[in-house]
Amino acid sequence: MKRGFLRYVTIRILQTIPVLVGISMVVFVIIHFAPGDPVVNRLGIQATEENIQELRRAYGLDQPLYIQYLEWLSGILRGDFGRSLTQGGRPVADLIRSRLPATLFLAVSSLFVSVVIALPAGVLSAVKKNTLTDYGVSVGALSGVSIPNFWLGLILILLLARILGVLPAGNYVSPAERPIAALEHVVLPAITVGTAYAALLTRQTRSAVLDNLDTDNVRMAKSKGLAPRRILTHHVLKQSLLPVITVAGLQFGYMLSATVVVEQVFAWPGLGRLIWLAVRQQDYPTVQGTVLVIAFIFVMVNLAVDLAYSYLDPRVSAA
């Protein structure tokens, strides 16, 4: 079973490579082949030929497209992203450094949120299930996925910010500087995102929890004489979680790039609200770093979730 568990944890590792190469090519190509010129856009249209081309040179950008992607992914290899066309030309790298443990921050706190809302709404849900409270959970979930976030978000600064004054309408706070300060700052963004993903994890815990409880184990324990909630604690949770963590896991990644929207919203300086900047400035290697960094925390944390799973479950490392 170890040897086993070894040899997909490499196997998964090494498979991380190709795609997180073939990425930076995306994003590489796709940036590049946006309408529009940064250097242009950067100097103005008033600027000289002369000066365009001067800067060409000194960012790379006067190079064939193939050679500019093998120096700026060389460039990442030794830690180098490249200098930002924008931002007085700041190194990329330390944009990023100073804007992920926002978006981090941002992120776990709106996973808390969902799964604090999600489990029990869905082991609710399950045990309830064809009642007047299963079709609640089900209406609240269908309108959790279906309100825009950045409608939601302006709604609970008009509520709880304006109107009722009880927090603070977002604004970044470090959670290492002033912890409980942090906490009131980051509420009203980590629901703004955390209630889409909720409803999709409800629904996704409401169905592992019913395939549950309809298996023999569960028959078993019924027989047995076992109390309800023992049944469900001991025996059913314990396997409806493994589907539950992988979706988990999967919604972490997708909220480190959906807080795009919602860091304008609540003026969250996170690397959301850096690509847009960059977006709008056509700033190409503050783009392209920003989004392999995404690109690689999201990769790192399915594969973070594959190897909980298959040690979990060691079916899935055997098969």
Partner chain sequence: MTTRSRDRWRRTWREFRSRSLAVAGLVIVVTVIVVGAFATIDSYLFDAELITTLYYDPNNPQFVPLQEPSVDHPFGTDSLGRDVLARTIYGAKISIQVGVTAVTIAATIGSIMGILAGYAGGYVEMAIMRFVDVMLGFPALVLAIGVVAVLGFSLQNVIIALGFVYVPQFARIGRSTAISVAEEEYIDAARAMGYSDTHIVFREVLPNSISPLLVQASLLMAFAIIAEASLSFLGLGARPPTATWGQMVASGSDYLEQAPWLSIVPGLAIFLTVLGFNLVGDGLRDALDPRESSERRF
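Note that the rigid core is defined as the largest set of C-alphas that superpose within 1.5 Å between two forms. Numbering follows the first chain given and starts at 1. Because the structure is predicted, anything quoted here is derived from the model rather than measured. Compared with the form predicted together with the partner chain:
- A displacement of 2 angstroms or greater separates the C-alpha positions of A221 between the two forms, with the rigid core held in common.
- Here V279 does not count as shifted, since its C-alpha moves by less than 2 Å between the two forms after the core is aligned.
- Comparing the forms between the two forms, the C-alpha position of Q264 differs by less than 2 angstroms, with the core used for superposition.
Show the same protein again, this time as the form predicted together with the partner chain rather than the form predicted alone.
Chain only, nothing else included.
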């Protein structure tokens, strides 16, 4: 274990706590100022003033805001996200739990697709700077970030599912139950979600590799007569990929956002579809819970990326 690494880990983990608290506050405050009185909504307009007051007390809504927040937060920490205003009043936590696997499966598949495309493309493009290959990759990457994913999804469905009929148009199949079918069904959604992310990563990789190709340490490596392949793999790539990892973490949020949209296109029963339905039906507790969980996943991914980075890069935290 590296010197000072444990200390760095502790600091980074402790630093995450205020961020998570801040996120919970933002979510709480936003929903708190939602129009309409949840109690009135619940009881309908015929409710008497007395009924309303009673329910308010029962829900703790007569308490000062910070008390309400703390109670809500302590509920969250115990896994109690409240109850849905629709969906037969099911606990929000249950809803999230049932939808999470589909979203995670899609996200991981998309990540895989992106990385497999982006890293080789980015490195190739940088090494062959200003050649036809480079222009091709660059234009491809630019198109990739510019293409609206929901549209790309529709085009893919039209071409590959409807016209050619080679792949199913989404429709989640649990990978735990039918792994092969699950993979088949995830291909189109994963490409749809992964394209923009792959494009972003390709551009990052290209510029990071370019930065590291023109350095004193590469000149030094050349002057010792190292083979070009070794210079690339040992002296350029590792240095270049480290910053790419960080950016990949930061832009993972972009992929989570994409999931929310693309799930509509492919009727994918994940968190995105959950939040979409909840928003349309003004089911605020469900919106609240889902946004919170997505943000939590994002923060954790970034934390993990950051720790991996600092472990791999000798320059961080050893000083």
